[in-house]
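In structure tokens, one chain follows: the form predicted on its own.
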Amino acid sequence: MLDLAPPLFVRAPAKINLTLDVLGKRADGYHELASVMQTIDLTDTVALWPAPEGEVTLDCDLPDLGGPDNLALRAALAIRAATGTTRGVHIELHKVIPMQGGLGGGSSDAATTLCALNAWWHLGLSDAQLLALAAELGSDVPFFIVGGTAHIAGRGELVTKLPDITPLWLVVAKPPVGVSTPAVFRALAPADYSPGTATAALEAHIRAGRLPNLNDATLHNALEDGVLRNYPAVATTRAALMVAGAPCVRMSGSGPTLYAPFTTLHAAAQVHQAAQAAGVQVWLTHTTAPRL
């Protein structure tokens, strides 16, 4: 029997790490993190279409992402298993967020699918239940259930919603190289660990309603130095953004994607245009509000 729910199109936002502190290595092999994450208006699109009962399928405009390991497909199967529903869905996924870029595209697709199916199928799962399902799918997925501005702890699965940061324009740049997240973490030395000072300081500014100085000291990423050393293309792209006029350029997550924050569209647009003219793959975007 075909499900008669009307089709639903939902946007899945990317994220940046405004800070990323690595506190040390855990006994389970993961690293203990402290981070302030922020969703941005660079989005994939998840479309849900009615399908016969029991049928869960996915098409992606990037064929390499259309297999059984796709996180959006896994999210649909997980929410069905958790609720016992047998309803069917055909998922169409349009990718815009760069793959393996440190922007959380796959995790966002999964969280968006969970939230959308919960509403589309009237399943009634609570925020806490959605967060628990998300944590089983991946470390970054719970953040995207919440969205907006949030403090992240543990291996990334512990999410505390923060007040919205003062809105920022962003120039986001993707260097022409892939970066392996496990390799970046394996390369960390104890000297790269920190007590979480940058994250705590930024959180204090956000809770007080203040916009902190947008500089490299405030927007600290403990993984960035190692990536800049080991991936020259990232260093080259960072230099190009600075030549284009960006006063601060930081890396998101384990990279290689970089971002430059601005308080005005005029300043952001000038850098975006100059970087584009220099051959850098860039997007002009902005921070976004939370999902929950």
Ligand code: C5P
Given for the second form:
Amino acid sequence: MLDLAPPLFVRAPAKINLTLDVLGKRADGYHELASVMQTIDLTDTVALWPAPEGEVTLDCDLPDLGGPDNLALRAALAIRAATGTTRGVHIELHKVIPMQGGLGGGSSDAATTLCALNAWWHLGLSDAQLLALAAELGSDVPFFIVGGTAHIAGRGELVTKLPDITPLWLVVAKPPVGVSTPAVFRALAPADYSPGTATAALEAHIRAGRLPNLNDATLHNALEDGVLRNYPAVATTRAALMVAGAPCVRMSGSGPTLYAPFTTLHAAAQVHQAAQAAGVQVWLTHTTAPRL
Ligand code: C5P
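If the structure you just shared is the form predicted on its own, then what does the corresponding form predicted in complex with this ligand look like?
Once more the chain from above appears, this time first in line as the rest of the complex follows.
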């Protein structure tokens, strides 16, 4: 029987880490994190199409991503297993968010698929149940169930919603290099660890409804120094953004993607144009509101 639900197209946003503190290494091999994460208006699209009972398939416009490891496909199988439904779906995934860039694209595709299928199939899972399913799929997936501005703890899966920050324009830049997340965590030096100072300070500003000065102290990423040391292409892209006029450039997550925040479109657009003219792969985008 073909499912009668009409097709549903949903946008899956990328994220940036406004702060990322690494508190220490855990016994399970993961690192204990404290971070303020923020969704941005750079989006993949997840399309859900009716399919015969029992059939779950995925077609991605990047063929390399169309295999059984795809997190959106795994999310669909996970929500079916958790609820016992046997309904079918054909998922189309249009990728825009750069892959393995520290922007959480795959995680967002998975969270968006969970939320969209929960609604599309009328499964009635609570937010807490969706968050638990999300945590099994990856450290960053639960954040994307919530979206907007949030405080992140644990290995990344403990999400506390924060008030929305004052919207920011962003120039996002992808250096022409791939980094390995496990290698970036392994390269951490003792000096890179902190008790979470930058995250706590930014969280206090956000809870008070203030936007702090956006500079290298308020927007901290403990993983950045190691990546800049080990991947010269990231340092080159960072320098190009600064030459283009960005006052503050920060790495997102384990990189290599960089972002520069702005309070006016005028300033962001100038840097975007200058960086593009210098041959950097850049997007002009902005922060977005939460899903929940
Ligand atoms: O959970 P996820 O699959 O995204 O993590 C990828 C890898 O990144 C982990 O296997 C681990 O090496 C590293 N990692 C970490 N601490 C975290 C998150 C990720 O060491 N909090």
